[in-house]
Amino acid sequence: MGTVVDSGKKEANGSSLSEKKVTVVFVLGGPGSGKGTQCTNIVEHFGYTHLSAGDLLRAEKESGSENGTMIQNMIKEGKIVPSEVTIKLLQRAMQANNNDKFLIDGFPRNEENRAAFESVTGIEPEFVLFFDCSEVVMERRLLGRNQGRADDNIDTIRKRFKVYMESTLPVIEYYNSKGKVRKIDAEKPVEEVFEAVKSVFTPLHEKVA
């Protein structure tokens, strides 16, 4: 299970995240690697709660808060939002949920994110699910989807690729050195990708059961 250490930090409702024994799986891969689709499948088949760091940040951005304005500017520039902002949003979402199994999608984005998450929450991931996909395929997918997102224009997409290559790959390398990375070929058809994902989650699911 993901290790939880009591950090002594409590939210306003009086409950501490460390009082919940949780299993966390980080889901990483470049923009357009298909993480969201596969997370939906994992939720349906294995009962995890899916927390998308990007969705939480976008929701905060749209809330009109002071943090929201800062987040909007950073996303527009393709930059990484400060760790403490994203971690607070993740903590809030995990505490508000009765589940004890979480997929954290699109986080940690860099080494500083990773170290801060483990330090603040006291949680290490059970493993990292890494969707390996070439930049050419990811760019084609992003340009082809029609979700009306302002951050899906070609310039911003390439900024996001650059940030991903420079910042997120070292996180994957760190966890790989600890034997915690499960790499999935994300260029295959969706059904084949999920078959590979199932082979990763089924043993863990059976062990817990």
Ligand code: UDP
The other form holds:
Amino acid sequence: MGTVVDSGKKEANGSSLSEKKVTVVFVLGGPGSGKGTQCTNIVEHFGYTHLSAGDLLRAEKESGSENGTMIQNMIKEGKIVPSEVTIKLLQRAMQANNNDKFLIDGFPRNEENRAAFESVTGIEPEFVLFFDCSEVVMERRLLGRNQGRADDNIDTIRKRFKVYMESTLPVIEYYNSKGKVRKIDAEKPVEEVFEAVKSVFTPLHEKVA
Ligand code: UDP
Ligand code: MG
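Switch from the form predicted on its own to the form predicted together with the ligand and give that structure.
Shown next: the complete complex, the earlier chain at its head.
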């Protein structure tokens, strides 16, 4: 699987990143399902650190990295960037942060991402928060938002939907078979969706604020 960076060690009770024990929640759902919006709410209420794989890749591209052009092309085509690139960015971000609770948003996007992350970091997610939303609604949201993203145009959106259906849904199925998926109806208004999200997180963490 290419270069392995800082291989993780599994501990008896929880997962570790080098020496640090961390809790990871994967946040998955189609493009425009509201992952980023709800992650912001979760950060505020439950003290997680939000790591968006897409944002990390966009920042890496902006930083003028040698992978910049490749990343830009993959994003423009709605394709999945090679695991080692994304995993390295996620690992670095977790190591640079003192928090021990992370929301990993928009990753893993395919089986290879999933397996590589697990073997490189030794981390298994606590659970997978899954935002379930129809394509009609997701498409309307993506076309309606104006964040200057190179991939929020109808051609790329169609490609992203296809990759999501073919590659990401099987990952959600995999975790579902392990009883790890917490499914949220993501078509409702933001506040109602967050109520459902809260009921997933509240039993785990007594509310901080
Ligand atoms: N991307 C990727 N690997 C990841 C996350 C994102 O290759 O782990 C790329 C991919 O091309 C994707 C784009 O970045 O289409 C945007 O991802 P993001 O999660 O920001 O968008 P969303 O799924 O929320 O529409
Ligand atoms: Mg996002």
